[in-house]
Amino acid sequence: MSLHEDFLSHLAQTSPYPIALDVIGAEGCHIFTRDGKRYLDLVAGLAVNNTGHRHPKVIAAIKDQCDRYLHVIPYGEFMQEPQTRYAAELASLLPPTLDNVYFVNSGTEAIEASLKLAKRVTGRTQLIGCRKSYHGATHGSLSLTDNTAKRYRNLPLLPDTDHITFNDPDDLERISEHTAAVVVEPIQGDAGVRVPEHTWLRALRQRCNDTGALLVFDEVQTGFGRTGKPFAFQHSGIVPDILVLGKALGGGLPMGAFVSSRARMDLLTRDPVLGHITTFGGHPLPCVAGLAALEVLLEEGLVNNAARMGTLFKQLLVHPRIKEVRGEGLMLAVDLGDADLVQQVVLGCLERGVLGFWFLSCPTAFRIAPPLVISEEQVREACAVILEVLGN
């Protein structure tokens, strides 16, 4: 059988219509396929490859660790330098109340663990998410996602869950003394990149303070410079009680984490012991890759570049068929107001060597989330292709 036939026959599929590019390489902002084509990547593995594909410093760190050791023990038992150094570096960039890191395997696993921690800290059971949110595909994460199309085949989900409307101050009254945690994306991703008012986020913080509920920020997509700040919560100046990370956290390798205070995290160590446990969390390869990527992010000014290139995208993407370009930094949605037109534009760009992608919960827009190393020349190239396709 051919590789394409094996792909369709032996790999479980996520949809009936995969793009099915036959990838043989990637470098910087480009992906290369077996048929000799080169694609300008405006997706970055869905906000994973913030430092670009195969950054030399990240690759060197992975190779060096491969010569030392791989998995040696489930998380937490041995002192491993990659885990410890990365956790310390993350803590140095975060507020003092976010000084303790627990590494897991993915963003959705970090969400699940944060829900357990919130219940343990508060002794409460109610969990609140936002309408049109997305936190992952596991049962707890899906329980917080108020999307019937994603949920209905998996019922029943977690009991005692509720949802508030993102950016609606009146709905904050639903948060009460029964609420263990409110889980919010500081910028909603899958909903089509919805940026909240800072006044709403501050009111949300105050409501959680007043009721004793923990505020959990899901920064799986928004973290590590994606929005033009190291972390998106820094736009508003408020600090969550638990911070959830993933995607770019592993420098291109799979990893998630949840971060809180040492006092809160210590509750997971007793009654029962191993209140949360993972075999592969904090694996040394994603830890060294993530630390190297974080160093690249800071040393090469990629956070500022994300802000500048995001502004340039907004300046260049002007067309009668573009209703809005919204977002922060290089987390953008181009809203065309028409789902069929979005399909035509994404596929038309793909034919011309520019890789864009859809939103599951906002079919009238397509996403722009390239590696943060993207240059002005590449932004102009991408915008020229998008406008050409729209013109046709």
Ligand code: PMP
The other form holds:
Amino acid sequence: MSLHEDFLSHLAQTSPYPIALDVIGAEGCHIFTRDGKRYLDLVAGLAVNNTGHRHPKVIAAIKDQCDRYLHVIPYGEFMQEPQTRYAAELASLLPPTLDNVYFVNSGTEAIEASLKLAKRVTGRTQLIGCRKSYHGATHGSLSLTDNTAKRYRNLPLLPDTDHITFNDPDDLERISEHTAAVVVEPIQGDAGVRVPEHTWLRALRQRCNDTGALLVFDEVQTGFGRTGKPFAFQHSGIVPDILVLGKALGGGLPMGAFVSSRARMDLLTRDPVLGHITTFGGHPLPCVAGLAALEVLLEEGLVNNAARMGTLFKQLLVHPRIKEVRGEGLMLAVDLGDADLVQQVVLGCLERGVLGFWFLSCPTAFRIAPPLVISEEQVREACAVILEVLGN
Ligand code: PMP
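Structure of the form predicted together with this ligand, please, following the form predicted alone?
Once more the chain from above appears, this time first in line as the rest of the complex follows.
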């Protein structure tokens, strides 16, 4: 059987129409396929490869750790240097109330654990998400995700959940003394990149303070410089009670984390002990890869590059068929107002060697989320192809 036949027969599929690029390599902002083609990557593995594919420092850190040890024990028992150093480095970049890091394996697992933590801290059960949100594919995350198509086959989901709408001050009244957590993407990703007003976010923070609900920011997609700040909560100047991380956190390897204060996290260590556990969370490889990637991010000024290149995309992507280019930094949605046109443009770009991608919940727009190392020349090349496909 050919690789393509095996792929379709034996690998569980997520859709009836996978792109099925046969990848043999990747470097920087490029992906290479067996048929000899090179693709300029505007997706970054869905906001994962912030430092580009196979950054030499990240690869060196992974190889070095391979020569020491891989998995040795489920999370939390041994003092493993990669976990500890990475947690300390993250804490040094975050406000003092976010000084304690729990590493897990994915974004959705980190969301699940943050919900458990919020219930423990508050002794309450109600969980609130936002309209149009996406938080992952497991049951708890799906309960807060507002995507009817993804939810309805899995009902019933968690009880005692509710949803509020971005920028609606009246909806903040739904947060009450019964609310354990309000989970928010500080910039919504799969909704087609929706940026809330800072005034609303500040009012949300105040409402959580007034009612004692914990504010959880899902920065799985926005973290690590993608939006032109190290973390997106820094745009509005408000600090969440729990910060959820994933995607770029592992430097290209699978990883998630939830971050809060030491006092809150300690609740998971007692009554019962092992209040949250994971076999592979904090595995040494994603920890060293993530730490190396974070160092690259800071040393190479990638956060500023994200801001500058995002502005350049917005300047260049001007066309009568482009209704709007939304977003911050290199987390952008190009809205064409027409789902068929989006299909044509994404596939047309693919034919011309530029990889863009769809959104889960916004069919009228396509996504631009390249590695943060993208150069001005590459941005110009990408935009020229997009504009050519749209028709000059
Ligand atoms: N939160 C957000 C904002 C996301 O974008 C995603 C993934 N697209 C998740 C959570 C879930 O992360 P994972 O796929 O690693 O479970």
